[in-house]
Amino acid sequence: MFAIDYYQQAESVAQAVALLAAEPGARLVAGGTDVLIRLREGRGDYARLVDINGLEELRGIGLADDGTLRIGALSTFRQVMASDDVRRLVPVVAEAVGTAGGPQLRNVATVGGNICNGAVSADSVGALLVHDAQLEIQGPEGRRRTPLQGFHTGPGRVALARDEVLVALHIRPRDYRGFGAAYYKYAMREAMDIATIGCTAAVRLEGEAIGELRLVFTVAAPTPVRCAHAEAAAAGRPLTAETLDAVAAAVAADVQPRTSWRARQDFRLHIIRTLAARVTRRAAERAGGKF
């Protein structure tokens, strides 16, 4: 038995603004799959729940007449998987949900709660980023758009207020035409287990040489970090192995990694700059690059 103090399950967005407004440290609970571990865990601050998983307004993945992807916030990583619209237009969203956990957890874990819960490990954070995706909120003063870069403000830590609700993620054309992308997760096991470091790349070609460079690692720092000086590092450059360690010799500089049980600083500073190489590469073969 979970020890919970109060349970409310929500019949509409607005109505789940309104309980949490109501109700001082009430959480959301859609897939459970953090929650409930941290109510098993003892965690008294998970004890007051209002329940969103039956709000169909909250699911759905498809385009807008502009082209615009749309991703209901309680998607499951497994219907994201399934979705045609993911994987011809962002693929490596689909590809990098398919590394958490395993099929259990794939059909309840949602990608608004993997990215509410602010876990800098999270999978689909890097995929979503390389993508400049926007996130649509719902609190009680109406609904905001805000771009996920910056959403993560520390150690599972987000700016959503305690009265909002993540309605849905937005990709807009202009960040996914042109753009081959890739997901590499370094974990200590090779199945169900969480991200050591992990890296995505997406590449935009010009001609033979690397128009844009979009390189997001997780774990690698407090939030998951947009690495700015490697990726300007690849900007106009040929796709040569020269160009690549250019990157790899840049990302240092936007990268804070620490040590900890899974592995020491020095390590994973070794991993982060055998990654940024190896996925911009296959980002950029997936762009129709050759090196």
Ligand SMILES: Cc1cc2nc3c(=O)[nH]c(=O)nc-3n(C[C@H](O)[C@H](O)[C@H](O)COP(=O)(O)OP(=O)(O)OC[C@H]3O[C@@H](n4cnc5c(N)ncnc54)[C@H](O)[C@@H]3O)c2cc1C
Second form
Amino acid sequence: MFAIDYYQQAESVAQAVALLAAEPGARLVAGGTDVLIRLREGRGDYARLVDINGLEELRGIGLADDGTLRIGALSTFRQVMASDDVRRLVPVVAEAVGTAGGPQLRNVATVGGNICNGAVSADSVGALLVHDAQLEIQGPEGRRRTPLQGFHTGPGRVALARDEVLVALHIRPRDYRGFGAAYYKYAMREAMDIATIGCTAAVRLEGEAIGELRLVFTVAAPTPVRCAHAEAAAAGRPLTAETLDAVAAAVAADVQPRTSWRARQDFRLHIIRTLAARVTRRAAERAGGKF
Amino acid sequence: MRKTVSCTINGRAYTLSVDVRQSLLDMLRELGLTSVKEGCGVGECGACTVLVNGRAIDSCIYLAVWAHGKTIRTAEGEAADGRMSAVQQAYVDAGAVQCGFCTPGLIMTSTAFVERHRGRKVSRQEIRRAHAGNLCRCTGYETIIRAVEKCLGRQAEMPSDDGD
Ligand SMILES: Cc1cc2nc3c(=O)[nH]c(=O)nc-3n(C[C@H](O)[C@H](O)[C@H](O)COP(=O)(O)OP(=O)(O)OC[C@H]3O[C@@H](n4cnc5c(N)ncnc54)[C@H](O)[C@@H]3O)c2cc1C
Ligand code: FES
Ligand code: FES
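Same protein, different state: after the form predicted alone, show the form predicted in complex with the ligand.
Below: every chain and molecule of the assembly, starting with the one above.
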């Protein structure tokens, strides 16, 4: 038995918001693959649950008239991987969630849970950040939109009030058109492992040069980071080994790797530099570039 | 707190009064479906794998109340009229069962995989990836992969595209 003290099934997002507002200490459970693990660990702060698992209004992946891709927060990793729109427009999102856990996990774990748990190792977050995903959030005052960029405020923390529900993620055409992108999860095993370092790059070419690089590292700082220095080192530069070297050199200023049982700080920095070049190259090649 | 859960388990309709704190694993074992094993209890080993609406899930980290309105399959339901399913028979034929603790969970993962890939060309790497959520301490997996290959009807040609 899970040590659940309070449990309500929400029948709508509005009701979930109301239940959260009325019950101090309550939090949402979506796929439960984090929450139920915390309960197994004996964490009392996960004992009061508002269940949104059955809310169809939070599922579904589709395109708006202006070409904006909408991914419902309760979409499972498997549904994201299977979506034709995701595979066609933002394939790196499918690639990224495909590295999480094993098949059983991907059948249940949701994208919304992966973002809202604030984990620095979340596999979806880099792909969503390079495509500058916008969050649609519902609270007592109605719906608001906010960029995913800046949503993570610290390890395990996000800028979400305790009575708010993430409804969907939106990716605008200007953030996917013309980009090639890639994710590399550096982990100790090929499956069923958490990233030691995660690197996501998206590249838009301009003629023979890199028009724009968007580079994100996870598990390289207290929150997922967009790498402004590395991105600047690539902008307008040709598709050469020197450009990749410049990206690898600049990225050290963007990250703050730490020592943990998974890897020491200097080793992490080595992986970060190597991946910055390798994944940028792969993204540029996927955009149609040749080195 | 209890909730009423109506679901189909191994082809039979059930209406159950379920404690909201129960996992699906607890619920199924209480019904006597003890093929569903608790290995780790935290989604790592796959010994508790069952199919929910045809998809493999870890029943140890799945609330029993989520079974409402769904179709559940466990290894018990795969044998019919005293005859094993094609996947179960393939495991026996390939010698893919040693201590057996992982076997019911693996059978369900393989069943979902085989049903979805029948008639398609599948690499050994794909089979391995599709079974990455099930740990086996005994077999070394090779016989398990052979069993799945046999079910997919391509035991004869075995390209070693993952280098072994
Ligand atoms: C065996 C195992 C392996 C794993 N491997 C990986 C891996 O490789 N990579 C990876 O990234 N993760 C991994 N995870 C972690 C986890 O599966 C993911 O983070 C998953 O995406 C969480 O989604 P969920 O729906 O299950 O979340 P839940 O457990 O339901 O919720 C997680 C948190 O998010 C909040 N939340 C959920 N949905 C919403 C919403 N719509 N609005 C607001 N708040 C919300 C909840 O209140 C809770 O605090 C693994 C977990 C397990 C058990
Ligand atoms: S017992 Fe469920 S995954 Fe190990
Ligand atoms: S046969 Fe013993 S764990 Fe797989």
